[in-house]
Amino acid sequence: MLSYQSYELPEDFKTGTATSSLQIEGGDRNNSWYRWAEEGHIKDGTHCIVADDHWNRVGEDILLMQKLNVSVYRMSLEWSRIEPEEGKFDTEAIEHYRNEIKLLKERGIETLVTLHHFSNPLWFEDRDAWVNKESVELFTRYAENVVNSLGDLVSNWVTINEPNIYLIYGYIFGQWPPGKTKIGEFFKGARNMIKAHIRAYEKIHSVRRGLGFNDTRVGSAMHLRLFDPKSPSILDKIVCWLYDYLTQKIFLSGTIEGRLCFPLGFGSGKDKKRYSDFLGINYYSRDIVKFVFSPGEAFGRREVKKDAEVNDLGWEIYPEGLYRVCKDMYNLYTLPIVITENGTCDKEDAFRTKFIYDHLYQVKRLIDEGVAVKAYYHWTLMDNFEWAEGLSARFGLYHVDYETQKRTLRKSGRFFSELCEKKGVDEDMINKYLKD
């Protein structure tokens, strides 16, 4: 029998769920992932064209959130709907999102809105997307239009979700659109996405000040993995450092401090300003890294720790990694931390409840040690289109039958609902959900 203990979270700590528009909405044929699926690149052969049909079921899905007792919800906007042609903005799409956010507000759910979550309009994709230096201006114009339209309803913004992961899978591994394996374009994209974040940060604050608001908070949501060396050897440690630096640290320095570090640039930030009001952390797993001398291994080999517990996708389940990542980031930047994504792929719902318990236990540790963790967004509300994996990878608190679109609350969802209501885990919850 595993040993569990109850814990309480602060009264002002916020718990909620996170989704992205492309993964749940369906119905849009004007984006890079629709074309990618049409070309047959999705591993399980499924498609994003319907997904959860959320575009037509907004009210129903907000009721699902209410049943979870969440106080916050992280959602994204689909750029391809809002600006279907370059420079032409769709007022009906904006009105749809306004109505969604207003309904959430009426239900007592605060929104954190993401402007870009992996998906591009086709006109933008066909202009070399983020590799094109004009992407900075194009994204800033889109951000300004959105905030002018929604800024009276939304205080909290994420500019770009996981720019590091978007570029790694799209320009190094070639598994996401545009399907390239060009490291030079990875670095070009990184420069432009960092610059776009800085410009959007300034624009969002400026627009909302003009609207009379002074409660604006803007950040990015960064995918942060833990990289641990396989052995104490100096080569394994160097490879760990390289992975961390090239896939994480250069993005953090850019989006928080405005610094383009080598190989993106050589200068320090032009001033002492910060370009993030909070640090959004998406944490899922860690990699064990070993140095290998092979051109195909990109400095070294990433492995899963031997005999580790893993999820359906083979990712190690390592809750302490959330503690270690947040502790390091807070010591480095002293910014408020928001866990913008944390969840696991578990089709049978066999270990998701324990996953949630264990990761929020680490959050409790952090808070007790003075780390300013302000909110936790579970990934995700309901099963969805999981990028290159397709519909078969299930991360949801709600199971979705894609034939009927019926949503069914899983046991882990019931646990999370009680956790949100009680602001912690008590003995009754442990007996009910964890001791079997």
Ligand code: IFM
Given for the second form:
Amino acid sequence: MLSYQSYELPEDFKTGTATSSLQIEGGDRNNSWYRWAEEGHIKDGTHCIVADDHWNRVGEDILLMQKLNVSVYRMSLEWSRIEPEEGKFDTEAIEHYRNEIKLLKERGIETLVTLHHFSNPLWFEDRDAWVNKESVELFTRYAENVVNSLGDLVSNWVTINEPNIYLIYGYIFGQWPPGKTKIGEFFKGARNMIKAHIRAYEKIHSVRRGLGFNDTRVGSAMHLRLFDPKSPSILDKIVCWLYDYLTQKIFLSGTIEGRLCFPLGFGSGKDKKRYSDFLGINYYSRDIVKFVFSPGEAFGRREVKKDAEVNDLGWEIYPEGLYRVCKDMYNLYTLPIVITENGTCDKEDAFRTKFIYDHLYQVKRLIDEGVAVKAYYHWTLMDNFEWAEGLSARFGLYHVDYETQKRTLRKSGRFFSELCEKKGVDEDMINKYLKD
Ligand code: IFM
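Take the protein just shown as the form predicted on its own and give its structure as the form predicted in complex with the named molecule.
Every component of the complex follows; first up is the chain already shown.
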């Protein structure tokens, strides 16, 4: 029998859900993921062209959020809609997002807006996307345009979501657009995405200052995993360190300190300034890493811990990892932490409730130990298009029937809703949701 204890989160702690435009909106043919799906790369044969039809159901979906008692919502903007052709900005698309954000505000929900979440406009993709040096300028111009149009409504911004994952899947594993396996392009992309983050950070601040606001907060949302060595052997430890350094630390130093570390540059920062006002952390799982000497495996093999609990995609469920990652990051940077994503793939909703309980328990532990965790965004509001996995991988607090677009609150959603309302978990919730 598992034992649970109640816990309380601070009154000013914010809870909400996160989504991204491409994964829920549907209806846009002008982006890299539409083309990727058309080319037949999605594992379950599904497509992003309809997804949750959110573009046409914004009002209805905001009601879903209200039912969850959330006070914050992380959403992203589709660059290909806002700038459908290079240098041409679509005022209707911007107006659509303005209305959405206004509606959220009216319902008491504050937004954290992401400018780039994996998908590129086709014109940008066809100019080599982030591998092209010009991407820095192109992204900054897009950011400036957006903040000029929405900056009066939005104080909190994420520049780029998970640049590390975008580049690993698109340029090393070749499983996401543009489907390449070129390590050199991974590093070029990393350099440009970091530079773009820095430029956008400065631009967002200056545009909003110009509009008369001084409450701007800008960060990135970094996917951070734990890499634990399979054995105490020094080789396993070195490979772990290398994975962490090349896929995480160089991105963090870049986006937070403005430093291009080797092999992106020679480590010197622009100055002592910070280029992130908060640490946006997307945490899901950990990998157990083992040294192997085999061509094609980059000296290491990532495995799932033996006998570990896993989700539908085989990712280890490891709540303590959230504690470890946040603690590490806070020790390194002492910036306020925002959990910009955390969630799990659980079609049957068999373990999501416990997942939420356990991860927020770790958040509570962090707060009690003085780590400034300010907000938690659950990934995700409703089932959606999970990139190369397609529509069948289900992460939602709401189940979505894609035939009818009917949304149904899952049991884990009811639990999360009570947690948001009560700012914690009480005995009643434990009895109702967690004891079988
Ligand atoms: O669905 C994704 C999201 O787009 C980025 N972070 C991880 C989620 C789950 O895989």
